[in-house]
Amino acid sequence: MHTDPDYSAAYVVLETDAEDGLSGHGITFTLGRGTEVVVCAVNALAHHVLNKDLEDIVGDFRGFYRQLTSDGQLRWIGPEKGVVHLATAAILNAVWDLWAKQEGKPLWKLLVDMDPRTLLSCIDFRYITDVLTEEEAYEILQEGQVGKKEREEQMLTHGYPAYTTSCAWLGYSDDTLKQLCTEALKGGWTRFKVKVGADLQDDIRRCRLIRNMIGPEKTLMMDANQRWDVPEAVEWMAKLAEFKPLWIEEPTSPDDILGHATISKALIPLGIGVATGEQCHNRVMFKQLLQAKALQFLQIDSCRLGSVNENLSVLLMAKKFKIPVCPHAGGVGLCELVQHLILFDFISVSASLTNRMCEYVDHLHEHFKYPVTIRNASYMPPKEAGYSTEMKEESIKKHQYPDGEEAGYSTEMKEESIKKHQYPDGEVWKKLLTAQGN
């Protein structure tokens, strides 16, 4: 659906003075332009983590999460949404990577082995206690202890089911669609997603082609990438219902919770669910989507929400509302990260694979030290310690954005005001920083 993506990431590395030489690597994903803005936000939040002890951070992870998300001044350009929240995710992803490495475990295993009370101490329950209290979350995790070992063995043996988005992007020729579907079927894929929303007649033709290729027994999903108004989504999907899609993803604005509820109500009788969440700002939006019965498939994202901490709260809410989680992945490192979250969800929270699958996009994995392993169309649990976020040194050097001067537009100010207040060389700031130094 994106016409000019330039897959990019703000990449955070946490270095320490510990003798083990470990470092934490975190990313947040973008489509190119704007990444430099995320980097600015990362730098604005950096003081919260610099010169801190990892043990102190994870010992009060809820408090640390709230420090980042409730920064007194940065809240004005948030809170817990947009660029600042993407930056928060990058920093916290690096912290989780470092913690898992220190424990010598892949992140999913760190979470699975964690005592329920310790796990819950990582979550900020503020704003969601009207639907999920900490005690309710504890009961869910306690229930998840039953059969946990067997489910872990099941994942290690068979992996977590995936679906492919790589076969049916808009703009592909029919020959390309046929070729990619044929290759995917030979590779054992049984779940396919097709992009729709640009032209109805073209969608009908392409969906018929794909459905005929994969057969009636395979699973087909559709993704509109926020193209439609609410009535348009209902009308359009009524005409695509003949192809038996399991869901329509992001049919309208990601912020329109009641619009999604309206679409859901209209499409459920047609056997079509609504999937959304990859662009939800935070746990509060997920809470409202669940309250409004606005989705039937919940799509978490490892870099848009506030890292593992906030995703844990969403997984627990989804369990309470009995909504399957089918994570968004793709791009730069999203598959690498989200595999850990969905493995934890199955082993410790949901205990179910019914109508559950994780997105897979088959590009850019070659840049990561520990890329995802797909076998028989399933994610195989990573065994290396960490969050699978670390990129190869040569990839970083080759693709790092130049250290050029910042550009931008500004309203002209008086020269004397600029000189006096400019950070950090202005007269006002010099006095403040000198006072802080003393």
The other form holds:
There are 2 protein chains.
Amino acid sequence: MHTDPDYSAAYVVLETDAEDGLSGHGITFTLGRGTEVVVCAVNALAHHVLNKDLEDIVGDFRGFYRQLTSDGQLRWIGPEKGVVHLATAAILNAVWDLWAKQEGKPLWKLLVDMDPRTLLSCIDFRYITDVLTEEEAYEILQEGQVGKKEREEQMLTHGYPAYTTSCAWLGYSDDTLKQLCTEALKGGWTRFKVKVGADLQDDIRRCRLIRNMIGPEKTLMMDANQRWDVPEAVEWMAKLAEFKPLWIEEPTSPDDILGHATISKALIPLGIGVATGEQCHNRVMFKQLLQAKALQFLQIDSCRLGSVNENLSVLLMAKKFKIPVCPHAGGVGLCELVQHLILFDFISVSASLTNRMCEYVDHLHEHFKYPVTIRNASYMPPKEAGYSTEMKEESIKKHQYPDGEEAGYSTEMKEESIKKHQYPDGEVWKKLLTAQGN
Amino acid sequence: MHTDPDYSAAYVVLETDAEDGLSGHGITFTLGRGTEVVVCAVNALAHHVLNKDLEDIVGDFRGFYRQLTSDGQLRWIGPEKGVVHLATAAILNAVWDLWAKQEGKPLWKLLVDMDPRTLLSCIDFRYITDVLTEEEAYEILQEGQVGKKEREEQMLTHGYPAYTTSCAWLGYSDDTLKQLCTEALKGGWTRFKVKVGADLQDDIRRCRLIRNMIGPEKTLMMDANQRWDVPEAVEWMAKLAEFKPLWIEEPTSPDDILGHATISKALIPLGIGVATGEQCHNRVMFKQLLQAKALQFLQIDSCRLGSVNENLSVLLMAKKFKIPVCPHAGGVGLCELVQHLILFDFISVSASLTNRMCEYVDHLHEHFKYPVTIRNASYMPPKEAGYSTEMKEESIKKHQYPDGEEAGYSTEMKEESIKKHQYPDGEVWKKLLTAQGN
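To complete the pair, please output the form predicted together with another copy of the chain; the form predicted on its own was given just before.
The complete assembly is shown below, putting the previous chain first.
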């Protein structure tokens, strides 16, 4: 569905006049074209954050969230979805980064240490109280206090389990696939995701190849990236059931709650769960996916929802419905961000690792000041203060559009991209733009 | 929810090198800030339409629709929702305007005269085939051929029934409300909509006032503009049931399909239906609202869905589920556009006027070259070729941002706006921007 991604991000920097000299960095991930539209929306929202005190913002974080998401005029072009919501995420991610830095803690630790009432005061419960009231949420957080210290220790020692999506993108040749899979097995990976949905025979061949390589015990997931209509999803997956996937991810439109419920119902007898969330646009949609039993694995995204604030509400609803959260990551910086949320989820909310793992994609980490640390196929808790959102100055200088020296490219799609699109790898933005007459 | 609208529109003009000298005009309605974000998205999508032949576009309109809505990179910041979808609507509205002009017909007539197979070739059935296949849609259109000529005559003679929302906005004083209501009654209006949801006692007073004025036989509708959570909506409406509203519109989040279903179920025994759609972002959401019995009145919008193409699919689904379509209108140009769609619906699809009517708001028509004609509280079919989307050159010159002479203002909120926001009515954009240092 996203055939020519050129991995990009809208990047927000909040500077203050405080003596600590700290700045907050927030991103939202994009696929290239359209980044400028998100940046335009960030600018349209900027007046809500300019000249404000951080203390006032986080002191009434629910109010601030509401202000951003219910701007009387901008609300019309959302609400709480698409471009304006991605822009909201970028701004709020920067606020959380700044807050965590001021507190001198990595974001996950800021959340873990936060008093439950304060945590709840960051959440806008509008439109979800029929499923989760503030009091129920409080009870969940109170329960989460039991054994919290031990779970934090466990995370610091062993990390949070991850799975890899780096081996089996659609464009890869079988040889590349084998090579990457061999390397991943050597690296200690036990959970693998393969992209499917373009061609059934091709899927069967590739899934067989991977299942044979990893053996029957290791975990295989499949990802269709919204390729199918509802009946097609059920038929197609029946044909891939023999390879024992744990889940099929994004089998159809991300908006189709009832469609996902139909697919779930049909696939449960085959032992296959439905996973979705990377394009689920807000807490109201997640609420319904849970109500309708439309998913068995819930995939939050750190940059599509309204930052930590909205993700907190989704983690709490998932806990209530006993659905494991397995975050979406990859892209640009999504691994860096979402690790904080899933660490908090384990330590303070879910208290379980059963059927839980966080996506990992091995690329573009080199642009971040505090890149993720993976050890034994697990995310090791970051120790630096903040939300790990800050990019290296050198990277920004190089890749900033349109003044940077270099056009970005998608590492993960590189093989295919070069072949298909002849994307001028190494070409510079300025040259490109000059050639286009801009 | 939209407390300070400054009615605006993103306006797209398609020019060609054809000898006929025709141009296509398309709009999408916005509330002020954020228009520039939609315009930015229009520019990002523009390469799909630039240097194309109209004949090629409409010759494979389904393919063109898919191309616009599934752009490999822009899809990420939607998909098919929010800013990019509003931009898609503006572009496609311009294409339909141009096509209708080239055919020398008003859009409704172009659709009515179109061969069913050609009509269907404009629709992208992706993600809705579990509810409506192309063959089912064809059967519906074939059925619609029976009596078509008579229904067209009926429309040309009597027009399509309308209701008015101009009397009872939240900001109006009781005196203003009485005056506007008296005028509307004199004008022959029999269907009235009142805004509710800010304050229960205020709602009771205003609904009583209007019901008393219009009497027990005329139709009253209520509109909450998404104010409530699900349980609140049910409680609130129980208190307003005595005023016998036909429907409650947008009782909660436009994304909450299951919430609307819960509210519908609770209100049906009270004789109140649920209406929604003006912020329903695509056909996949409408599909589910129908599947879940979440609405009793379906309100399409000509500028939020992907133009005529996507609205056609929704009209056909509504027909299958036997749900009346009562379009959303008002804003800037929404009345001008949507009248074409509802005329087509009656003549070629629904073949019924039972429980059906089209919203009418009496403002901003003066900016359009071919404004709507209302006679006896009915929309009279437009006769000029095109989609009635073309604005007067003078209006564009005056109001274009940021070069126009005059800042726009919301007619319908004028009273409140001036009081609350001291909006400098008559002030010029240039002066405003200079004062702001831009």
